[in-house]
Amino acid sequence: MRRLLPDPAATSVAEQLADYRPWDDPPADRPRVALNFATTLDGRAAIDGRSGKIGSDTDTAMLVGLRERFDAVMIGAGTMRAERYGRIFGDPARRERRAELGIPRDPPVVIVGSLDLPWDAPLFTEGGGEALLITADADGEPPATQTPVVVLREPGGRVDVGTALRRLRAEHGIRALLCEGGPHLHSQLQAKDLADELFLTIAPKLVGAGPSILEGALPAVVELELAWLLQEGSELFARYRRRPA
């Protein structure tokens, strides 16, 4: 893997995020929020409704390594049903880095949406860490599972994106949370100021159709600003910002 930007050398993943803290520097009243997708060409987020057939075995590393630093990982109902989420970290090694950082073990599930999810995919049945569910539906409980789940209402008959991370801030501590999509959950996160950076690798590949990393129009231009670009091959890696207004 190459550097590109800033600063151009040779890297890796593990090089690039040995100083990454995210859970250092939050906002004072909401999780620092990352997010991370995989996108083709022609910018779109899925190939045959998954989005693990875009990036490479280097896209997974980088995953991985994101995964490591956050405190959380947060995904939409509709992400859950389409991957069938695992418990994060299997490999125990994984789970004592996390420990060195500070942070917990298995990092917490954050799924956002209905209680209409797969209850027997291995997020539910393998057990480690807990599910937090925040949803508006009023009524329903989740089945019992071996991983614990947490149920976190939002009044309304909507889930206020901003409601959320301020209680997720102040009633779990989460201070660094990583959001894997979906394009749903990413626009509202950026619709309302919530999305702090973007790691966003750009596959060698066109699809011609499916969804892209967004989710309909936002209600103004968000300016972004280049922090990295990384090259492995043909694959771009690129970490973007959010430029401050």
Ligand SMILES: NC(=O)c1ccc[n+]([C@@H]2O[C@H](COP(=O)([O-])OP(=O)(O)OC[C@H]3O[C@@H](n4cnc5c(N)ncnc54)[C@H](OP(=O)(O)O)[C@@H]3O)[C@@H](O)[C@H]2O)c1
The other form holds:
Amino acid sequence: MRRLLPDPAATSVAEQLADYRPWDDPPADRPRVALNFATTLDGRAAIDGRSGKIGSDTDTAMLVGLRERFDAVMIGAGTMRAERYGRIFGDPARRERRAELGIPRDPPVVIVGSLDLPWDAPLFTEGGGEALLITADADGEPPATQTPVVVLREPGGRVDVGTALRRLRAEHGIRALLCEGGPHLHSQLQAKDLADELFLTIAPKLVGAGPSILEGALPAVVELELAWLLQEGSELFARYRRRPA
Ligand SMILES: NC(=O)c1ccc[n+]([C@@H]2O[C@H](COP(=O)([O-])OP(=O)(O)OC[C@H]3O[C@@H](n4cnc5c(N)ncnc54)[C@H](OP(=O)(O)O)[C@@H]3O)[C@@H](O)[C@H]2O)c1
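Can you return the structure of this protein in the form predicted together with the named molecule rather than the form predicted on its own?
Then the entire complex follows, led off by the chain already shown.
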């Protein structure tokens, strides 16, 4: 892998992330929020309804490397239904590495959406860690699952993502949150100025149809600046930050 920007050199995912400590110095009342997405050259975020065929093994390594450095992972219910998540770290060595960094061994998986979830997905059936469901559903309970599911209710038709983030910080101590999508949850975070960083893998593929990484109106154009650009083969790995106002 090569770093093209800021200072060109040979590098690796591990080297790029070695000093990345997003849990240090979070905003006062919410977690620091980074988003991670993979896109095709024609701006599609799914192939055959899922994201897995977009990126290479290096993209997976970047995703796993990022996950290691966040208190929690967040997804929308649409992503949970499409991707059927499992335990974030099946590998005990990775859980140990997190403990050495002083962050929880198993990052909780935060899901935003209804109780219409794939309750037979490995995240719920295999145990390890916990899931936090932030829902606008006023009633209904999740079924009994191996993995504990904590329900945070935000009745009122739709979860306000700002309130949700404040609760994650105040009630669950989450200082750094990696949001892995999907596109509809992404738009709400950007619309409310709650996305601090965007890690974007640009895969050298054309697909022709499918969602983009952001679906939904924004009240204004969001301006980002490039923090780094990495290259492996024909795949690019960009890290953007929100440009300070
Ligand atoms: N390329 C990538 O990096 C990447 C990453 C993630 C996902 N994806 C792809 O994106 C697709 C899924 O797209 P998506 O837009 O449906 O995903 P999404 O944003 O994860 O899920 C949308 C769903 O989340 C719930 N939700 C979101 N905001 C809410 C709010 N404020 N209040 C209450 N519920 C809320 C709703 O669930 P309910 O319907 O339950 O109410 C909504 O239907 C899949 O094909 C997936 O593979 C790609």
